[in-house]
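Presented as structure tokens, the chain that follows is alone, the form predicted together with its partner chain.
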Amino acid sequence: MTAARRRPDPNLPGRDAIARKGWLAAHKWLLLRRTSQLGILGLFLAGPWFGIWIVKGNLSSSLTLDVLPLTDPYLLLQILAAGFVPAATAITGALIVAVFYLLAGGRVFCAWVCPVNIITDTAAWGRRRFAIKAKHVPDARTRYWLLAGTFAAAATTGALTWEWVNPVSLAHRGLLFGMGAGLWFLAAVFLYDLLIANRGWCGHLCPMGAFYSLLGKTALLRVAAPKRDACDDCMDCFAVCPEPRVIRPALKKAGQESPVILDALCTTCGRCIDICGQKVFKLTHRFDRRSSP
């Protein structure tokens, strides 16, 4: 069976795991993610466009059948960073989505729920594509410094400042609300990630990613490399990846023995999990030491 496998392709990743596995399996956690991020959308739409109300606001607030309220707790500190105490809806619905994400990984809201993802996603393949070199990759720590410089501007000013630019709740906001000129915003990033920088906004920048990456540490749901010593080094996981270096001390046991992938930057998006063509990935939880050969 070793004879049909193809020499691997940077550019084009995933081909040996569509011939092994075939396409639907190759792409089983990208089409859930997709369904994921489109489906929580579509609640939100659901209203304004069918009057079906299940899910009112946005990302940056929201009320859930008229009882659930939740609040992006990153938005609910650069509030009180501002200097203002809100009320105690909007601290509740934070209370609960911090400890969701405390539990399920905080970045898999950069996965599973931004709408971002699809624009960075998109321009991360076209530059496989297309072959687009790597230039001008700021370093990944920029995110935390922007982040406390979100809070530091939101301190200094009196108002939520990251709010004016933030891509990830305009970009929802005016898929709800009405874009206006919030698209150039995205089409910003977009042609940032595609031809500056690869996955330049959401794996250097984006203080969103970088605030809830600070709730991973805890995170129960994980991505681990059980059967690691099938590992072929044909690279493919890490062409797609869009935080490459969680990767590493998992699968080649760099600095740990445990095949959980436990870096708090690891988004849980399960695409290395469709993309390798040995079946060396899969979702599990955190405390799964198991290495299956």
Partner chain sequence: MSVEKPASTQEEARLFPARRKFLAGLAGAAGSGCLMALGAGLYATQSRALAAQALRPPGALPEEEFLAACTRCGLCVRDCPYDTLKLAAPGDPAPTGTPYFTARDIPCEMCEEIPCIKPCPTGALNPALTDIADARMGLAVLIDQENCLNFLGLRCDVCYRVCPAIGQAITLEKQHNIRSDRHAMLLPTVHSAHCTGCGKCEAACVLTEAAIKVLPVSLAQGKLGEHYRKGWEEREKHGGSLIGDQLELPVRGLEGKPHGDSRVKDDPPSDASYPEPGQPSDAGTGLNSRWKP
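Having seen the form predicted together with its partner chain, please provide the structure of the form predicted on its own.
Shown below: the chain alone.
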């Protein structure tokens, strides 16, 4: 059987990439993301745990080196919806964060910053490893209805109700003060993704991811498939992608000639780059529309 006709085990994608590129090259972007996620989390925890106050606060609102304010723009909008006037530093911080994600891609937050991504990635690995089939997958648009619901709840109650159950906030508070009930919510996210819906939380329900996807529509940083003619249809990239629907237009020229993945739902996680033994994908910018043999 020729290499072009080979069909790797769909439950264990990446074997061909490891054989062709080596284990490290086949996991490069995954390792970089874990370094980024854990490193950012470590900066926040270094103060409370070790007294090294490089960053004060959390992913919702922080102050770096007592100079740089950063605020989650999603949180800022909830504050405004609840009827409060945020401090000037909060507005400045939100503008800085919003500009960054407008350029880099909103869902870069999901893949490179959000600690919950580690939980959902682990659940996705478990599904593949043990061949667990999805029982129910909600409509991907559900996350946008939930996003609207968080703003409506803030406006109705005058409180930041979403932050009471936000898994990102729960994870951070749990590491500082003990998990408590937050552990059960995070466990529920893991079990939901593992046993019920493939990529159910991040890919279909999370309103935070929905918000950041809206910031990513015109982002400069993009993944592209310039060597798409070398694709052997092994489907490994679809198996590991957290938003597999974004790949097909660029890879298979389905409705677009450009090899660039332009969908704002792309998390720029780089797993398609890692997993492809044919080296079809690369990280580039939205104007790099060249295809190569």
